[in-house]
Structures are given as C-alpha cells and as structure tokens.
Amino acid sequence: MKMKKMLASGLVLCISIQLLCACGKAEQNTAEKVHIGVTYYDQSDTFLGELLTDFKEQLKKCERDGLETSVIIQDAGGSQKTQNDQVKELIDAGCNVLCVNLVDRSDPSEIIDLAREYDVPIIFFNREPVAEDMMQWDKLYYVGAYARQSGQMQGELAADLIKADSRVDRNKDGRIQYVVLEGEPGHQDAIIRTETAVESLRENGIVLEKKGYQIANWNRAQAQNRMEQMISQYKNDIELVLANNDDMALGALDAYKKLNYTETNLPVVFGIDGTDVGLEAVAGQRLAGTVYNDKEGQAEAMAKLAEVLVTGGDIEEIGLTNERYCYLPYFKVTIDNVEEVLENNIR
C-alpha cells in the first residue's frame, strides 16, 4: 500500500512537471512571435512609404531561430476615426504590438484606451503625441526626430548658399524675398520647421523679406497649386522657397516648370526629408538642398523596440530618452554629398 501511494505521488508530480513545462513552452512560443499592427495617417506621404518599406526589411533582420515576425499595415486615409477603428481591428487580429502614425497628434486617447484595455504596447512614430498624452500609460513609446533640428539645418543650408552665391539675391536689394510651403494647419512639426528655418537664416546674418506662405499638407500636387498662386501674385520677386518637406519643394518646381520659367529665373528651393525623389532632385541640381530624415535609423529602432517589447529583451539597448523616446538625428544634403547618400540609400 505504501509503495502504491509513493507511485501515485510520483505520477502526480510527473504530470505536474509536464504541465508546467507545457505552459512554459506555450508562453515562450507566444513571446517569440512578434505580430505588429501598423496604421499610418495617409499613404500619399512619400517619406512614410519609404520608412515603412525599410521597416519591413528591418523586421526580416530581426528574425532568427525561434523568433517569427509578421506585420499588417493599414492606411487611415487622413481620418482619425478610421484609424481608431483600425487599431481595434489590428488588436482583434492578434497583433501584440502597435506602431501608430497618428492622423491627429492631439487626439490619441481612444487608441491609448484600446491598447491599454488589451495590454498591447504602442510605438508612435513620425508624428509625436503631446507630452501629456504620452504619460497616460507606461507602455507608450515614440520614434522620430527633432523637428527643430530639421528647420535649423534647412536655414543653415539656405544661409550658406546665399552667402556663397550673390546671384540668389536677384534684385540686388540686400534682402532675400522668400515664401514658405507649410505642411498642415496646426501641425507641430510644420510650425517648428518653418519658425526655426527662418530663425536660423536670420541668426546667420541673412536679411529676409517674407512675401507669403501657403499650406500644402505635405503634398506635391497641392504644393504645385499653391505655388502657382504665389507666383501669380509675386511674379519674379520670389528668391527663396522654404518647403517643410521634399514633396512640397518638388511641387514648387513643378509650378515653375508648368509656367515655363527658365532656369535663370527660378528661386532656390530647399526641402526636408531626403526622400528618394528629393535626393535625385538635389543630384540634378533642381533642389538646392534637403535635410535628411533618417528613415533607416527610425525603421531599425521601431523594429528593435517592437521585438524587445514582445520578447522581454533589454530595452536599454534601444537608447531611449526619458524611457519613452527615441530620436534620430538629421543631416544636411547638398550637391557635395548627395551621391554618397544615394549610394548608401540603395535598397
């Protein structure tokens, strides 16, 4: 009888150990599958399209023995309500981490509430939520860049060219007449890029005269239309165009081309982002310069952060600021270094 009790106890112990091992394996398997849901504000944004292409490539690099990655990407079409619904769909689809490029950076509360309810961490990217919203939950992160740095560098690029080439001041009045193509109404990055570019020019001793500005929503076609309006109003008085991104800078050039302006009558035009088409325009000396927004670095940071959040790796390796933010630096691109940048940018 005593032997039977011992055998029975041993059998229960073995079963218990097997069950524990099975649970451990199940938990491990769950943790080793990074299923990412991405929603971004508008598929027409060239920079975001390139960033997400790089992101998918970085996820492939994260894969190793025992680790799987998958990604679902959805376009919100400029609607915050649509994006809120997409987040619920992505969570229902089993995504265990979200990457969100907000339509409205001031209205993330519904998304945060959903993610918190299902315990799915969020990596916001490119469009930074306000600081107060980032404090709503301890599983919110941001990957992007400092908007102020991009504006400052754009202003420095323009100032350097104006000092080096007296032809920029075509009417020889000692002032540079300029216009601005701004990203979107009330958008933090757009406002900061514009303000700091102008501040940077003035800090570098350039006397400016503002002729006008137009909102073009980061869009090339809209920028062309808005630029045509300003050309109609100011004719040849425009000597400098500061655009908040490369697409709008190229839209400005499209306007001049459509109106049959000769090269000698064109203002100098600067963009921001270093998109593929933007870099090619710098190489062809159509854009005077751009400020490179490190999409490769941001994509890598997003992929590594997503992996760490799901698998429980060392988050300190990401190099976060204030435990939530990952900022990648900009750098300047001109005709002098654009070929090197293009070579390194080949996918």
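Follow the form predicted alone with the form predicted in complex with beta-D-glucopyranose (BGC), if you could.
The next block holds one chain only.
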C-alpha cells in the first residue's frame, strides 16, 4: 500500500515536472510554434493507438518542413472528469491548439468553456460532439469519418460474399442467421454502423434472420466473452457476425478458437477499421473483410488543421465541410486488395 502511494506521488511529481518544463517553454511561444495538447478517451483502444502513432509521424513531417511542433498526449482513462482536468493542464502547459477525443461525446461543455476562456482552438476527433455543442464557439473543429458509409460498405461486403459463395448459408434455408457485436452505446459509430450494415444487406437482396446482439464496447476481450455467450445460446446457427470494429471481430474469432471450432464450422466475420491486426486477419482469411477507417488521412488532417489554426495559414486548403468538419472516406478491404493496403501502410 505504502509502496503504491510512493509510486503514485512519484508519478504526480514526474508529471508536474514535465508540465513545468513545458510551461517554461510556453513562455517563449510565438504563433509560429505549434504546441499541441492531445487527450484521448482510453489508451487501450487499438484504433486510437494507431491513429496517434500516425499523428506523431505527421508532426515529424511538419518538423522536416521547417515547422516547430511539440505534442503532449494524455490518456483520460475513460473518465470525463479526468479529461476536463487534463485540458486545463494542457492549456497551462502552453499548448496553443488542442486535439480532443472526448470520453463522453455528449459532455464537452466544460472543455469548450476552458478553451474559449484561454482562446485555444479545439480539434475534436473520432468521437463527434453533437451539432449544437459544435456551435458553442467558432474555434471548434471535428475530424473523423461518416459512420453511415462504413456500415453500408460492411453490408455490401457481406452481401457480395453471400451471393458469391453458397456455403455461407450453411443450413441452406435461404436466409442468413446473423449476430452483431456492437461498440459503446452512445458512440456515433456504433448503432449507425449496425443499422446501415443490415439495411445495405437487405437492399442487396439478402434475407436475414437476426439471432442476437451484444455490446462489447469496441473491446476484443469483451467481444470474446459476449460471443462465447451467443455461441452457447445459438450453437451452430450463426452464419454471419457483423462487428462494429476489427477488435470485436477478432474477439468473435477468439471465442470460436477457444471453443475448438474447426474452420469449416465458422461463420463469416466482418470488421471495420483495418487496424494492423485486422488487416493481418483479412490477409490470413480469418476475417472475411473489413472497412478501412482512414487513420492516416485523419491524422494528416488533424496535423494540417492544427498548423493552420496556430500559424494562420489558409484553412480553405483543408477542404472543410460546413467550415468545421473534415470527414475522411472509408474503403473496403478484402483478400483481393489487402496486400496492396498493407504495403501502403508501412510506417
């Protein structure tokens, strides 16, 4: 216990020193230096981990182009209260632009008030605030992607495969029995992805029968656990698994593996994201397909926007929608193009 306390106070001290140093630097700030403060909802999220790696790469590129940048990245550990405090710390540390991946996308008011008070623009990313909140101040931006498009593409991928391969309908009843693994409730990408995927399967003439759905909060281990429950309930009846992201799709496969299912008894599984592990699984034909959530494009847009907001460059170049939003398009990944995608992905 004592040890824990000592470690905790050591950590606080480290963070304070870091912030003090950053503060010192901030005093010499000019608008030419881009000091970015990032806070994101949870460091265990695979997609965001990769997105932020790309973001740091983008900033290195800016450096090579002669722009001085610095970045402090904070993990909010799933707490909105922690994130609000982090925003204050980042502003105190001299950050002149913030990139915020909200813990609770419906609760950005405290962060917006703080940023407005210190006149620090915010680029929200990946977890989209509601439109009314985006109107609270004119220095609020959003970088992300259209949830509908990803769901639609996932449905199309599944429909194409079902039409091309009669083995998917394993019980040959002319209908596809499916289950859904859903992301966090309240996230703009969760319900919309599910609804549009199902809609687009139907529009493509597939007759569906929903067996069940489970919320697994984007998380692989949770998805494995929920999938095990569904397998024990529906046994071999499941022919298709639609997962709102790759980690949950892989969790579904983990469940089948744990229960010793052989390849011929597996349903087809689709994800969304194209994370490193997701793409590998498509290449290994364990995932039937995924929809690429363009993290490199999003990271680049965030870096460019941060630069323009601080240095006063031409915002028109970024091509914003409604002057505040930047949505990067998704694209489909199957065994046919996965190698190409992997090659472009070398970091």
